[in-house]
Structure formats: structure tokens, C-alpha cells
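So this first bit is one chain, no partners, the form predicted on its own, shown in C-alpha cells.
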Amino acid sequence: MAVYRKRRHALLAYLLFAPFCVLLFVFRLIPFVNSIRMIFYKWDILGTPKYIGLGNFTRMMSDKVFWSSLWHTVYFVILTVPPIVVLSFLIALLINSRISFKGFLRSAFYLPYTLTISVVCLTWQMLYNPYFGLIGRMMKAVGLQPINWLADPVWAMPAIVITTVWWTIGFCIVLYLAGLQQIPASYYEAAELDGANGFQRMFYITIPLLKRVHVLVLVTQIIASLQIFGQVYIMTGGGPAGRTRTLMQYVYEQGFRYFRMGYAQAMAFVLFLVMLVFAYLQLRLMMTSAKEELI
């Protein structure tokens, strides 16, 4: 009887799980496999795909726009990830301390993350406007010449970085707050009894015990920054003179503007491999950290 009930429960579990498997297979696995196959073809959507072997990758190696777009993507990651990790950690420490208006500060920092990308980008476009934007007026008030942020080849990417940091930092603050609240207060009390100052408690208790959160925030932000598209597309369209064109935007242009689907898919596959490496590193670091905590 027990064996019969066990089989019945297993069958019910498979039946409940089946719709998800079907949807995953139809809308995820089949498109993924087909996209991998397409990197070996030349296809303009309307015609018949033509097999060209590694032709898309050969073209990629000699495509200057591809390499400049890849560099702009890496440049964006370099400018974005360090301030997000450091600032979110420091702000989480501030909010987690014994200060007033904790609830207000938490809401103020997290609220931008709930906004849509179009709202965020259009708002910052107005702020960056050199004629009537708030930033330009503040610069005039202190005697500085306003900068045409989004049209300047030097300042366009930093302007997008500032927008991205303001928009996404709230999520990382929440992760750090969750990690800080998991650290037992007894650790700090014991350290105070031993005469440890605030600096020592920070570097010998807080930072080491947040190692898994550091890894999670760092790797997820790198992966998210590698996929930068919306901010660039809305705020600068890749300009001025292609100085903010990222790899995702170049993939979009090749695929949906010039209908070079095979070539676009090959570039997307390269980006996928890069993100796969960071995802593997995250998994390895998280597993190592978990083992160290068990020792």
C-alpha cells in the first residue's frame, strides 16, 4: 500500500511538472538550439539560410565596429561595477546603523529600481540638457560652463554610467542589507569586549562574513552590465560618433536593422560565452565560500 501511494505521489508530481517542461522546451530550449545552429548560416530572415561554416566568426575578427563595441561594453563594465559594489555596501552599512529615518532612506534608495528604463532615461536626459537641465543650471550657478553630456564623446559614457548606477544601486543595497542582518550581534559584542574598534570590527567581522554577498553582487553586476542596451539605445542611440555603441546594440543593429541574423547571432554567442565564464566563476566562488563556512 505504501509503495502504491509513493508511486501515485510521484506520478502526480510529474503531471504537475509536465506543463512547465513543455513550455521550457518550446520557448527556451528549441530557440536556444536553433540560435546556436544559426551562427553557421547567412540569413536575412526572408530568404533561405545559407551555410557558411565559420564565416560569421571570420568576419567578426576583421570587423572594427565589433571590436569597438566590445571595448565600449568592457569600458561600461569598468566604470559601472566598482562604484555600484562600493557605494551599495557603504549605503547599506549606513542604513543598517543606528540612525533616524531608516525607512525613508531604504525607500529613497530602492525606489529608482522600480522605475521602467524609459522613465529613468527620459528623466536623466532632461537633467543632462545643457540649456534647461538641472545639472547645467547648477554648473552655471557655481560659474562653470555647462556640458552637453550626451553629445560629448568624452562625457556621454560617464553620463550613462551615472544614470545606471542611480537606477540599479537599490537592488544591491537590499542584498547587502539582507547580508548584514544575518550577522549575529553577539560577534560585535564579543569584539567590543575584546577592545576591537570600529575599523577592526569592519575588516575582521563584517567584510569577511559578507563574502558571499560580495561575490553575488560583483558577478551579477558584471553580467548585467555586459548586457547594457536600453540606456544607450534611448539616451544616445550609440552616439556621438559611435562612442557609446555597445555590443548588444551592435547585435540589435545587425540583426533587426540590416537583417544579418547569422552574424548577429554569432556576436551574441560570443557575449553568451563571456557571461557563461562569469556565471561559472560565481558558482565556484559561492561553493568555496560555503565550504569555508562549514569548516
Given for the second form:
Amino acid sequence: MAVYRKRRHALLAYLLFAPFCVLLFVFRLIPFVNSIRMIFYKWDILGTPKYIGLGNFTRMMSDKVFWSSLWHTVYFVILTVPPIVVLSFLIALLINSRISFKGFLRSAFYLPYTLTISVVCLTWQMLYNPYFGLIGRMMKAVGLQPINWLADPVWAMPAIVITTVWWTIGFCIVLYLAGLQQIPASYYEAAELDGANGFQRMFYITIPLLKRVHVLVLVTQIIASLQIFGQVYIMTGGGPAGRTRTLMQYVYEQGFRYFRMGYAQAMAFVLFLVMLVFAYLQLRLMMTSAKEELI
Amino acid sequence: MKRLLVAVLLLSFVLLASAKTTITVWTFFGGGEGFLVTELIKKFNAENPDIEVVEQIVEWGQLYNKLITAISAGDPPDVSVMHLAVLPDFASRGALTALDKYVSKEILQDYVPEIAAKAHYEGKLYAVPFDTHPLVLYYNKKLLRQAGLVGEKGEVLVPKTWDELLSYAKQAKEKLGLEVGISSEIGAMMGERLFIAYYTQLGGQIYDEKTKTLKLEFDKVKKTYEFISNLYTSGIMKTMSYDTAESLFQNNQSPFHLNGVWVMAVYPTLKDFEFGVTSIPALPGSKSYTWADSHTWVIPKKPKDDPAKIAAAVKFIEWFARNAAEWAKAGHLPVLKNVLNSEAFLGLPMRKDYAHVANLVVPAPSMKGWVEVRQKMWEIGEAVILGNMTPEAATKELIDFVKQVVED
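I've shown you the form predicted on its own. Could you give me the structure of the form predicted together with the partner chain?
Full complex below, order starting with the chain above.
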């Protein structure tokens, strides 16, 4: 009887699970397998694909724009991830502390994350405008020459980075807050009784116990930043002179504008491999920290 | 029971026979242009009870992507809007229906010849254009008067040559303490549009009809880049986005402005804004040739042709082209000569000042891969303007790139 009931439960579970599996199979797995196949083809979307072996990859090797786009992507990650991790941690600490305007801080930093990408980009575009924008006017007011942020090859990428950090930091703050609230207050009490100062409490309790959150924030932000597309597409279109073109944008251009779907797939595959490395890294780090916690 | 069945069958036959032919049309127009298209489609539907045109608005930046995927999926709209410059990329891939046997012969004879030629690809007609939108020169009358740029009768001086434009712009900028003498967008407007205009005025031919390829003459390309570079090193122009360029001009902070005619949907409605519009200046010995693109209607290829739908679609797109005087309220120039010379069109504000530009247009070459070349031109133009590339290196880069695209 018990066995029968168990089996019935299992059956129900599979039944409930089935729609998800079917959808996953149809809309994720099949396209994924197809896209892997397509990296060996020359395909202009409208015609029949032509097998060219590793042709797309040899093309990539000698394509200057591919390399510069890859570099711009990495450059964006380097500029974006550290401030997001550090700032979101510090702001979460501030919100978690005993200050009085917590509620305000919490919503003020989370609010941008709820905005759509176009609203965020258009707002910052206005702020950056050297003639009419707030930043330019403030610089003029203190006697500085306004920077032409988005049209300047040096400043365009940092300007996109600032926008991105402002936009996405709220999400990481929430992760850190959740982590901070899981640390039992008794740890701090015990440490205080033992005479540990604030500095020691921070470095021996807070930071180590948040290890899983650090890994989570770091890796998810790296993976998200590697896929940067919208901000660049809206704010600079990859310019000036192609200086902010990222790999995702180049994939989009090659695939949908210049009819090189196979080539675009091959480049997307390279990006996929890079992200896979980071995802694997996250898994490993999370597993080890989970094990440590069990001990 | 049997009788009922027969009755139902008969009724459905009657309904089917009187049913309208429904055609779906993809457009990407918004704002003033969008209202005009929707109004025109309404008018067409009212005049043609047997056809129902259903407009589906697709976002401007997404239309071509969506069209490619819809065609490859075998389910495109019956009619779509398409820029003339993009046409070869689609026509060369067999994505469009050739229209020669459907379109009435007399409509083509009335077209501005350059535009009619570009509506063909490899000898076949693939599009029915319904406007031209060239690059023109705008000037701010108030600022020019303040800068003392007036003639004997008190009329503002309108530059006819590039030298005149540059010296007027410089004088106005310095006298009035303005940021720029000419405002314009840095990417497409400089790298492609002004480039094509100036290069053509130098006597350069961008497309070789005989060899059917893009042709760029080294010296003339270099001279064009030198000219564009000088606009910026001399301080008359500054790097800026499209919106900034427009804002500066509309807010009386820039005496001259290079832009397409599409802004004519808005500028005449602005308060306290005295402006004029004219063809771009000319080089000595040249006419004021200028870049232009066109909006056209195309019929995307379907797995199976439906003659009734194609007939209805052709009826609609011809009707639209003939009624382009209404559409011209958006600023564009009509492509049919009889519409271009009609009082309905010339009676619109300032149209007389730039209608003649329709005969000076240089459309994009009929070349597969032009969309890619064009993007490169914007980038090289920017690099030259920013001082990252010399005119000589830029010329080499562009010519090499074109060769690569042609061979690919």
C-alpha cells in the first residue's frame, strides 16, 4: 500500500513537472542544439545554410572588430563589477545598521532597478548632455569645461558604466541585506564580550559569513555584464567610432543586420563558453562554502 | 434538415464572395508621420470597399530584423515599408516579389529618374517609392540678422557655396558667442550623408553602373574626409548627438543646421522660431547634389503567391504614391513629378524653397551589403572627426572595407 502511494506521488510529481520539461525542450534545448549546429554554417537567414566547417572561427580570428568588441566587453566588466560589489556591500551595511532613514535608503537604491532599460538610458543621456544636461551645467557653474560624455572616446564607456551601476546596484543590495540578516546577532554579542572591536567584527564575522553572497553577487554580475547590450545600443549605438561596441552588439549586427547568422552564432558561442567558465566557478565556490558550513 | 444545410452552404458562399481582401501592412512611422500614414490608410479603405488594409506598426529599429525572420518563417506581411538603401540587401536574397508585371506602366514614367532606377535591382522592379528625404541646410534668420549677415534690402544672406557657409557660420558663431556655427549629428549625418553629398559635388561617382559595383576614387574620398575634418578642427562644428544638434538649432543657439527634410513636420510649428530651409551649398562648378533616401512599399515573398492579395496590395501602394501630397506634410518630397509640381504640395510651408532638391538627389548605391558599408562609413567619419584617423588612413580603410564586403 505504502509503495503504491509513493509511486502515485512520484507520478503526480512527474505529471506536474512535464509541462515545464516540454517547454524547456521546445524553446530552449532544440534552439540551443540548432544554434550549435549553425556555427559550422554560412547562413544568410533567407537562403539555405552552407556548411563551411570552422570557417566562421577563422573569420573571427582575423576580424579586428570581433577582437575590439570582445575587449570592450571585458573592459566593461572590469569597470562595472568591482564598484557594484563594493558599493552594494557598503550600502547594505549602512541600511542594516541602526541609522534612522533606512526605509528611505532601501527604496532610494532599489527604485532604479525597477525602471526599464530605455527609461534609465534616456534619463542618463539627458544628464550627460554637455549643453543642456545637469552634469554639464554643474561643471560649468564651478568653472570647468563640460565633458561631452557619450561622444568622447575616453569617457563614453565610463559613462555607460556609471549608468549601469546606478541601475543594477539595488538588486545586489537586496542580496547583501538578506545575507546580513541571516547572521545571528549572538555572534556579534559574543565577539563584543570577548572585546572585539568594530574592525575585527567586520573582518572576522561579517565578511567571512557573507562568502556565499560575495560569490553570488560577483559571478552573477560578471555573467550579466558580459551580456551588456541595451545600454550601449540605446546610449551610444556602439560609438563614437565603435569605441563602445560590445560583443553582444556585434553578434546582433552581424546576425540581424548583415545577414551572417552562422557567424553571429559562432561569436555568441564564444561568449557562451566564457560565461560557462564563470558559472562553473560559481558552482565550485558555492559547493565548497556549503561544505564548510556543514562542518 | 437537408434544406437547412443547403441554405447554410449558399449563405456562406454569398458571404465569401462579398468578403473583402484583407492585406496587412507593416510600417515603422511614429509621431506626425505615423498619424499621416494611419489617416491615408483610413482614406484608402473608405474609397476601396473591396479591400481592407490593416496597419501593423513595428518599432523603427526592429522592422528589418522582424521582416527577415517573418520572411524566413514563411509568414511575412502582405506589404511592408522599406528604405530604398536597404532594398538591395533584401532583393538580392530573393526575399521580395518582383513587381514589374503588377505595377501600371504609366506610374513609373512619372517618377524622378534617380529614384525609379534605385527601385530596381538587377533589372527588376522591387519597390514602389513614395517619397524622397534629402539632406538640406537650415538657417536661423534671427541669429543671422543679429550677426549682421543681411543683404542690402535687409534680407538674410543664404549661403550658396561651402566657402560662404563656412564664413557666415564663423562670423555668427564669433559675434554671438555661440558654441557652434553649424549643428549636426556626428555619425550618419556626417559619415554617410554629407560624405556622399560632398564627394558627388567633387565629381566623384559612388556607384559604377557599368561594373555594378561601388566605386570610390581615392583622391576625392580623401578630399571629402579633409573637408569634414576641417569643419571640426576649425571649431565651426562640434561632436554631438542627433538630439543635441536639433535642440541647439531649435533653441536659437546654432545659426546653421544640417539635417534631413523630415524635421519639416515640426519646425514650422515651433513658436518664436524664424528659420529658413534651402539646398545644401555647392562646390564651384557643381550643382548642389545631396544625399537622399526614400521610403518605399515592398511585397515580401511568401511561400505561395496569392494573386488576389498581390493585386490588392499593388492597388494600395500605387494609390499611396499618387496621394503623396498628403504624406508630404511630414516634410518629405514626393517622387511623382506631377505630385511634386502640384499646388497641393507646393502650397505647404516653405516647400518651394526646397522642392527643387528632389532633382539633385544621390540615392545610396544599389548594392548588396550597403547597410554594412554605411555603418562603417559612420564609424570612419567619427574617427576622422575625433582625430583618431587621418583622412588618408580613413580613405584606405573605407576602400579596403568596401572591397571586402563586395567579395564576401
